[in-house]
Every structure is written in structure tokens, then in C-alpha cells.
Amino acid sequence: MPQTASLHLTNRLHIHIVLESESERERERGARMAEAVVLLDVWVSPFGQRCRIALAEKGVAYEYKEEDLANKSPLLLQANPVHKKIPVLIHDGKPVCESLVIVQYIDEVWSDGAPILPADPYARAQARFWGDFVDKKIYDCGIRLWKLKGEAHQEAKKEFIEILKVLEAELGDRKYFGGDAFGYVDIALVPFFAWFYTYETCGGFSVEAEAPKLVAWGKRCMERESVSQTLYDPLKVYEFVCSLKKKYGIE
């Protein structure tokens, strides 16, 4: 083959390889954009913190969007038109709502990481039961601790302590609720660990005195980067609640 023809062929091959490489990069970039993950959340929300911890445990990169619940964004209203609440996970343009549903979705979609829910069907059912228990008990009773007065406040205090003791009995002597592995129930409950100071201060009791194993569990969870980098200083949470009390005229 003449040298000139050989040179033209080499140049064409080089251009083809370069274009193919650029095309591949474009496809990869498009795939990354298609799988973009966005979390609509509020900094202090224990429900949103569940999602942040789960994403961190799976090593999923995402865009965090802080919401103003007094002036909800069009994106939030569009993504969660039923409840209009945070958190909302938007993955590939599709919204997923409700914190524990989001945690399960994260576990299923990014299944190559350490599992959040156990593989055994019965163990999964039990984990979901206790996650649901936390959902139905802790937050609502905690609100009554800092909102109510008199007899209703005392009833809320008694109920909250009973909830702590039930959870502590379930934990037992295990490292985490699922055993040696940090998992679903831990993620459901641990964001409230940063609220314990608020609850005990407003309620007039000591969480550690009532449920020492539960407090020790919370401290173990805080040793995990996914948790320590997500939860806020309990004093900051308390200041937030005090601002709410002032806003609503609760003294």
C-alpha cells in the first residue's frame, strides 16, 4: 500500500476511534443524567434523615434540595401532590414518597451495597413491623411532649417512656436491632436519637435513666459516618423546637 494511502487510512481510523470514544462518553454522561438522584428534604427532619443515611450507606451520590415548608416549591408539589410533604426521592425523573418506602426503594435499586433489609422473609417482615412501630409512635408522642401541658403532658411523658422501654426490650443485648449488621430498624429510629435531648428536656425525664441500652445503641450508631454526618447537634434540634414553641405561643 502506498505511504499516502496508508497515512489516510491511519487518520480515518484515529478519527473513528476518537469519535467513538466521544460518543461513548456522551452515552455514559446521558446515563448518569438519566439516573440523577435528587432528595427534597428539610435539614431537621428525622424522616428525611432516614433517606440520607440509607443513601450514604449505599454510597449513592445525590443532589440535596432544602425545602421551605412555609413556601413549598413547585417541584415538591408536583413530586408529591397527594401529601405535599418531604422527603421525596426523585430518581430518573420519577418521585418516590414516604421515608420508609424510600429506604426500601434505595435498598432494592442499589442492591450491590450492603443490604438494609434482611434476606430472610420473616426477618424482613419483623424489620418492617418495628419500622412501622417507630413511625406510628415516636414522632407523634414526641410532639405532645413539647406541645401539651398539665395532665395531657404527663400522659404523653408516660407513653413516651413506655415506647422507649418497648424498643429497648426489642433491642435486647444486640449491637443493632437486626443483630451485628446496621439495618432497616436502626435507620428508621436513629434520626430520633438527636431529638432525645429535646424530648427529655421538655418531658422532665432522662432517656438514659429510662432506657440505657437504647442510648448506648444510639452512641454506637453515631460511630458510623453515615449517621454522624447526617444527624445534627441535639442542642440545635432543641433550639429549633423552642423556635416552634415561640411561633405557636407555647410557653
The other form holds:
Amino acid sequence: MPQTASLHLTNRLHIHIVLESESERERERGARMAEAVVLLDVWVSPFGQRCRIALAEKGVAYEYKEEDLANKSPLLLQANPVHKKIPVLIHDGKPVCESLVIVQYIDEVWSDGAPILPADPYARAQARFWGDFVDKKIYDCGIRLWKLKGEAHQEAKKEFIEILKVLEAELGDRKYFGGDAFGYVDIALVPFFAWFYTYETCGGFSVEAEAPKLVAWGKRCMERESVSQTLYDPLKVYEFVCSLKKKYGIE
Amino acid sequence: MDQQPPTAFDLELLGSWADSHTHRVQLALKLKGLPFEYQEEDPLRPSPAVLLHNPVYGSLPVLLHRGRAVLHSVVILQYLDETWPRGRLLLPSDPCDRAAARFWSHFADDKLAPSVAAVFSSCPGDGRKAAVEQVHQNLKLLEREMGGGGAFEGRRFFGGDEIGLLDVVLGCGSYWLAVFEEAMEVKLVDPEAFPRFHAWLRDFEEQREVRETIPPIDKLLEYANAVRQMMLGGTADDNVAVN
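Next, give the form predicted together with the partner chain, keeping in mind that what was shown is the form predicted on its own.
Shown next: the complete complex, the earlier chain at its head.
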């Protein structure tokens, strides 16, 4: 190879190596930042999804770790020794447990992003009340819809429809539970939007018929990338519950 | 954000004298030096005011601030901090500490309190033994968190040098441990098994504001025995949760 050509080649190689090192360093830096935030989770968990949505709303990079609940990792057992449950957020080595505690933590730490809880103390109190309502009511009543039969099932159905109606009344004609801004209660509830199909199929009712505003709200939330990228197809959730039913020997 | 000190007419608390959740709010208001009106309510027979302001649960306490209702004791405590941020704060400032206070407040309400209530409604024998063991399991978790490597290691109170939100939440309710120990003749807080919890509880109960808020133990014992009589009398009401 002529001298000049090889020199030229060497220079290009050098520049290429420098450029590659730069982007490599940036990738490493990004990876380090993501490693500083770790989420222990299970793909279908609506509680885990609350955290994923909150992190996405704030634009926080994180490492997602899928847990096998039948074989919990030493990390999970160490991070949440009290309940041994997901989700757990580990930030700079320190664990934060329980989904709505995690969502508030995310809001407080990454406070320069869009606020999840409103600024006004009274609105915050109302948001916390309704977040707690969703926490206490939906999941447990929902389980009874697909696990139980006969009179217990009818009771669960009645209760679930009542829960939907209470939420429908609270939402009213607002765009989101937070008003104009997507916020805390929306994040607490929206993962269950992907479970509505399962609940109505197992329950023998129509969510749309009982709570049309709630369904419209869910569709509006799905227009947000943080939500649409996090929630799974309702049919996939239904498939998952069917496999659970099979596992527990429920017809 | 309202930073004006309230007049007595701004804050009204609807509560019940034997209800630990009511005590939490009374203690918090006292610690923060906030004047308030108090309205005694019957937890088993919610008044129209309670049903109006808490239509979802009909439960106590209800804090009315200029007529607007704030519900759930832990939510109320945070509301007080956020509405009067210049005064004494109940929640710590560090987000990790705040998360720990919230997490353990849920533990107090979702795990510890029901396990203590289960002792109260248990029958002598294996059932009571199992119920007592469950309380011990829960206290063990808390005791560990107060020790080496735990979130509250080396602190006098959960809030640090002064009482904070978690102290108020755990403390208002922990007196039932002493009441039930006497009423059911069981040992719930063995100072040897739970030295840190025992020491914290004793310290908490000696605080002036706490002594001014918590009713005398003999009154609580009388109340607990009356409730137990009612339960055993076959007119057990599921809502009779001695919380």
C-alpha cells in the first residue's frame, strides 16, 4: 500500500476508534445510570406496571429484572424481606417496596419531570385516598371473580360492579382522575384497564355497560406512550389468568 | 398552600375516643400546635355528617378543613405537613426515609394491627397461641428494622430525635398490646425478645403530647372488655374492629 494511503487509513482508523470510544463511553454511562435504578418485577403485574409507567413518564432509565415468583431471587428476598413481593425499586442500592410507595418515591426523586401528584395539598390528599381505594378494592375483588363459583362469585360480581361505579362517579367528565393532567390515581388504576376483559369475561358482565366513562378514560390513557408501551394486550392477560386457573384446578 | 395558622373554626375532627386512628390525628395536631374542634362520633353508628363527608367508607376519623373532608389517618397526617409546611414536620425530608415511613405505616395497618385484633377475638387454646405467634412474627420484622443494618438503626424514634409520622402511626395503637396482654393474659411485647421495640414504646408513651392524647389504659381495658362481651354474646358485628 502506498505510504499516503496507509497513513490516511491509519488516521481514519484512529478517528474511528476515537469516535467509537466516545459513543462506547456514552453507552457505558447510560448503562451505569440505568444500573443505578433497578426494578424487580413480573411482566403481567399491574402493581409493577404502575412503577414502569411512572418511570417512563419521568423519562428515567432503569434496568428491568423479571422475577420468577416460584423461584424468587436472592436479590428480591434481600430487598423485600418483609413481604418478599414485587415490585421493588432499587435505587443506588437502596430498596423501595410497594407500588404506590415507589410511585411517590419516583415523583419526589425525579421532581424535575412532569409531576405525578398535584401541587395542591387537598388534591394530593384526594389522590392518595383514591390510590388507596384502587389498591384495596380492585385486585382482591377481581381474583374472586375468576377463582370463586356460585353465590361467592355472584357476591364478587356485585361488589366489583359497585367498585366500577364508584370510580366512574369519581372520574365524572374529567379527562383524567387528576383533571387535565395524567397523574397518581390514573397510574394506580390504568394497569387494570388491561384486566377489564378478564374481569368481565370471568364475571359475566360488561365493563363498558356498567362504566362507559371509565372505558373511555382507559382508551385515552392508552394514547400515552408510557401506558401503551407498558400494558399488555387484554387477551394475553386473559390467557395468563386461564393458565392460572388451570394450575389451581379451577374450571 | 395555606400557611396561615388556622383558627379553631378551620379544623374540625370527627373521631372516636377509643379509636387509634383518631388518636393519630389528635396527636399530630397537638405536635404541630394546630387548634381544632373535636366532635365525638359513634364508630358503629356513623352520623349523617360522617356519611356525608366519607360516603365510600363511612369510617372515622374525618378531618374537615374549612368544610372539606380529608380521610384516612396517614393521608391526613401528610396533608397537615403539606398544608402547614413551616411548622413541625411529621415526615422526614429524604425520599428514602419517606418511603420507609409510608411502607411501615402500611405494615402497621395491614399486618400488625389485624394480627393484634386477631389475638383479641381468639379463643383460648391453639387459636390464641397461633394468633400470639403471628403478632410476634410481625414485631420481629419491626425489631430487625430497628437494629443493625435496618432502616431505623440507632434512632431514638422512627422519626429521628423527635417523634415523626411512623411513631404516631405505630404508637397510637401499640397501647392495645398492653390492654390485650392484660385482658387475654398473653405476653405480646416481651422486653427480652423485642428490646428495641419495647424501649421505643416506653419512650414514646412518656412524651407529653402522647400522654395528653392517649386515654387511660384502664378505660381502654374497660372498653375492650365490653366489646369482647358483645362479641361473645353472639351479636358479633364484623365492623367491631378494635383498631
